[in-house]
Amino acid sequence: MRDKPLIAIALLVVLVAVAIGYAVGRKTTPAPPQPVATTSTGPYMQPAGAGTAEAPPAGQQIDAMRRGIPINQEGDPPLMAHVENTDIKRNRAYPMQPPTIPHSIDNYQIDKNSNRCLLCHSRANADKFQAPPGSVTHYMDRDDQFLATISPRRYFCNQCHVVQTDAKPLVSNNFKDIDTILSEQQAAQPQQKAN
């Protein structure tokens, strides 16, 4: 009973909040809509000369993931990329990052009742099926006490590791990892030396 005057205040603000929007709203008079003639490109309906518009200068552009398509008309969505089942670890980019998964998981359970990479990478099998274990971290809860199985907060491994695919970047990237970075440093040392 002593909520009546605070939901009575709510409601209010919701009213007037809906009726400004109301006012506002119909102040702009919306463009009328423009037919858009549309050709079939595969299984994906595309807006004719969508593929053959100019891009936009780079500084120019609303979203650099839209690979140069403008913001009113639809692309074809890149092809999907495939899963490296190579079984070759790839270098980190950064400390602490969570190593990637070199093969497929395709139809892995992973549930609060079974997960399927602990039959390879747990520290029992690991020797058996020659597959890193899990990190000692992954043994830890919260309070920095070793568990004997895998911590609830680590059981679920791909929140944090995914699969290798052949993805090509959306976005440009020029990020260095540390050892390129030193490397670059000491190749130039010398020549700086020799000026």
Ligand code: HEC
The other form holds:
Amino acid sequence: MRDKPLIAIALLVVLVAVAIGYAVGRKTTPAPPQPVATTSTGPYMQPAGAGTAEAPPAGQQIDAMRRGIPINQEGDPPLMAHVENTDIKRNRAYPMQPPTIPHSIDNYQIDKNSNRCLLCHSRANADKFQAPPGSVTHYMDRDDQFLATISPRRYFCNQCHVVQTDAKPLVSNNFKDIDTILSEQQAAQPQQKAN
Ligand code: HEC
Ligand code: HEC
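Provide the structure of the form predicted together with ligand HEC, given the form predicted alone shown above.
Whole complex next, starting from this chain.
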């Protein structure tokens, strides 16, 4: 084979090229993501995914729902909450709060033709399933007339009622229900009460 030296040289060139490519490539491959430089406001600039880190006070954030993740980064969404299927009612925070649903509603279809919730919660069926019937407001039209069947305004139950989950509040708040406020007021004026 007269071409032997030629092939050898070609192979050598390819090898050198690969070696150089490898060396250069190692230099230019992006370094593993570094934490974003923190500013004087400290934890305000958290790397994306620092969902578990303590977020700065809501007032210092552009949008507290971002949990302190900088506006130019996409954070990891919080884990999906688990539905609690306990049959235990939760207290209502105010008198007209739609009660939370104390059972899971997986695959309960609500559409134009069928409403799974009404299978148990309609006035006619509630006794068979020992479910609380939807209250009288659910049978009132917008002129406060009572209808025989559930009012179209109340047809899509999960427009107002949500299942109970173990989700933590996305944004902290200092809501107090009226009973708490009333008992605080009473505690603040003990002498007046004694007289
Ligand atoms: C298989 C029957 C059944 C179906 C279907 C059903 N529920 Fe219930 N629901 C019950 C029962 C029974 C209770 C009483 C508490 C318990 O046992 O979980 C209840 C409780 C509730 C409560 C609590 C009421 C209160 O006073 O606290 C709400 C709200 C509720 N359901 C809404 C719904 C909605 C909305 C749907 C449809 C997405 C639905 N339910 C589908 C049986 C049912
Ligand atoms: C527009 C909002 C809204 C919709 C839609 C709605 N509800 Fe309600 N629901 C409420 C509110 C508010 C209450 C609590 C005050 C009251 O009873 O009106 C309530 C109360 C209830 C209760 C508790 C009744 C009681 O006596 O304690 C049940 C059960 C219930 N709803 C079931 C349903 C079902 C089933 C649907 C769908 C067919 C539905 N709701 C649709 C707002 C709604």
